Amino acid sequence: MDRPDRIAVLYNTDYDHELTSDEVDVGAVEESARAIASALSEVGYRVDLIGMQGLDVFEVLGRLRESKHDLVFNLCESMAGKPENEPTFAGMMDLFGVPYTGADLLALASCLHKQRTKELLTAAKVPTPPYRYLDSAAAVADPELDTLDYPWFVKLAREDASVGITEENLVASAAALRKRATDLMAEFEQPVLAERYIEGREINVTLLGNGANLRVLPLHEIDFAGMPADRPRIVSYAAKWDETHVDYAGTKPVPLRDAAPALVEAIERVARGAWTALGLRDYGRVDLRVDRAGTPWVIDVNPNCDISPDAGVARSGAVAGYAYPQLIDLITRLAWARIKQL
C-alpha cells in the first residue's frame, strides 16, 4: 500500500517546564496533536490519539508494538519532564521496532545539543556564525571573549522555542556576554552557546522529503517593521508566546519579499546543506540570517518543528497550495515511503 491505514498520533503530556504566568500554554501541545489527528482523519486515516506521561513510556511502547498501528506520528518533545530525553524516546521506538515520522535519535540529539549542531555544520562547510560553547565559570572567564567581534548573541545550548531569549541576549561587549551567560546558566542549569550576531533578514526555511525527493516550501521571513527602534531585531521568547508584548507585534512571519533569484537559490542551497549535515528526515525547518553581503548563515536547525495549523510549516504549505489536511497527509506519505524502502 502507498500509505498507512492506522496511525497513532503520539505526544508528550509531561511538558518541558513548570508553568508560570509568562510561559507557554502547555495546552497548546495537546491542541496541536488534536489538530494533526483531526487532519489525518479528514483524509481517511484511522487515527488514535495517545498522550504519554513520563512514567508510562514502556506501557506506551508495549501498546504500540501490540496494536495494529502502521505508523506513529511522533510529536514527543520530552520524556519524564525533560526535553533532553526527546532523542531517547525516538531511539526506544527504533529499539522496539516501532515505525515513526520525523527525525531519528541521532538527528534529534545532534540538533538538541547546539554545539554539536555547530560542529556538524562547520564540518560540512555550511555557513554558520562563529561561536563559543560556555559550560562553566572558567569558560565564561576565558580572556578570548574580550577579543570577539561584537555584537554577539547568547542562547541556551539545550532549548528551542526561544526559551531564555530576551533583549539582553544580544550583547555588545564581553562584560555583557559574561553577565548574560552566567545568568542563563544559573537560571536554567545548562550550558549556553554564544555566536556572532548577524545583522540582517531572518529567514525560515521549511523542507519536506527525503533523498532526491527533498523539496523546499516557499520561504518566509520575519518582518521587523513593527518593532520599536530601541528593540533588537531578534525573535525573543515573548515574540513567540506573549501576544501582549511589543516583540509579538514586531516579529511577524511573512512570505519572503523582494529577494533576487540568486539570493533565493543561496538560501535554499544552504538550508539543504544543513538538512543533510544534520541527517533530518520527512520534515524540518532551518532558520537563517542573511547579512548585508547577501550571505545566508544558519542559526538553528529544528528537526521536530511545530506543524500545528497556525505554525510556520503550515503557512509555507498554504503558500505552496496545500490545505492543512493535505500537508499532514503529505508528511505521512513521505515518512511511509521512507520506511517501506528500509
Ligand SMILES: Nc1ncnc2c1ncn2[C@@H]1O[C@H](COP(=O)(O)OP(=O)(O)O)[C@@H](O)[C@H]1O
The other form holds:
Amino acid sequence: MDRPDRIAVLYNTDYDHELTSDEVDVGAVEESARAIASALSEVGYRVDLIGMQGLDVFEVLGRLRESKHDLVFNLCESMAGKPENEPTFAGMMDLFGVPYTGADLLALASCLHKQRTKELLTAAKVPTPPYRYLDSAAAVADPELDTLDYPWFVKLAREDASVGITEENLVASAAALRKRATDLMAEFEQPVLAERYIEGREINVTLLGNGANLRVLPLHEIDFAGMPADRPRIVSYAAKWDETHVDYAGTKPVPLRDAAPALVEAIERVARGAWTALGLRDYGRVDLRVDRAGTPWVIDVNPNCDISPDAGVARSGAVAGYAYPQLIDLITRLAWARIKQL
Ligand SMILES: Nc1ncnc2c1ncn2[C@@H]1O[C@H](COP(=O)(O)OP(=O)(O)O)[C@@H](O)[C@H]1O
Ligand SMILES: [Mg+2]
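Counterpart to the form predicted alone, namely the form predicted together with this ligand:
In what comes next, the whole complex appears, and the chain from above leads the way.
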C-alpha cells in the first residue's frame, strides 16, 4: 500500500500552565488537529484524534502500540506545559517504535534552541546573519557588543510565533540592545539571540518531502505596503496575533511578486541548505530576508510548522493547486514513503 490506513492524530492538551509563551497555542493546537483529522477523513483514512496532556504519555503510547494505527500524525508542540518536551515526545515515539510524521528529536531540539540553529547553519555555510548568543548578564555586558554594525535585532532564543517580538527588538545601538536583551531575559526567563538586522524583503519558503523528493512550494513574501512609515518592517507578535493592530494589516502574506529567476533560485537553494543542515523531514518552513544586494539570509527554521488551513503552508499549497485535504494527504504520503523507504 502506498499510504497508511489508520492514523492517530496526536496533539497536546497541556495548555493549562503558567508559561506566557504558550498563550498563543491555547485552543489553536486543538483547532488545527481537528482540521487535519477531518481533512484526513475526507480523503479516506480511518482517523482517531487523541489529545495528550503529557504526564499520561505512557498511557497514550500504550494505546498506540495496542491499537492498529499505521501512523501517528504528530502535532504535539509541548508536554506537561513545557515546549522543550516537544522533542522528548518524538524521541519516545522512536523508542517505542511508533512511526510518526515530521521531524525527529534532534531536528526539533536544534530548532527550539536558536543558538544551535545558528551554529548548524553557520557550519553548513548557509547564509544567516551574524549573531551573538546572550545567556547571562555578563554576556550582555560584553564590551564587544559596542563594536557591532548596528542596527541589530533581538529575539528570544527558545520561542517561535513571534513571541517577544515588538518594534523595540530592532536596536540601533549597544545601549538599546542591552536594554531590550535584559528586559526579554527577565520577562521570559530564557536566553536571547541578537542578530544583524537585515533590511529588505521577507520570504516564507514551504518545503515538502525528503531526500531526492524534497520540493519547494510556491514562494510567499510579506507585503509591508500597509505598514505605517514610522514602524519597522518586521512581523511582530501583534502582526501575527492581533487583528486590530496596525502591524497586522502591515504584514500581509502574498505570493512572491516580480522576482528575477536568479533570486528565486538563490532563495530555494538557501532554504534547501537550511532544511538539510537542520535535518528536517516531511514538511517545514524556512523564513529568509533578502538584503539590497539580493542575498537571502536565513532568519528562522521551522520543523513541524503550522499546517492549519489558514497558515502559510496551506497558502503555498493552494497556489500549487492542492486543496487542503489533498495537501494533508500529500504530507501523509511523504512521511509514509520515508518510513517505508518506498
Ligand atoms: N535578522 C533579522 N533581520 C530582520 N528582521 C528579523 C530578523 N530576525 C527576525 N526578524 C523579524 O522578526 C520576525 C520574527 O522573528 P523569527 O526569527 O522568525 O522568530 P519566530 O520564531 O518568532 O518566528 C521575523 O518574521 C522578521 O520580521
Ligand atoms: Mg519566524
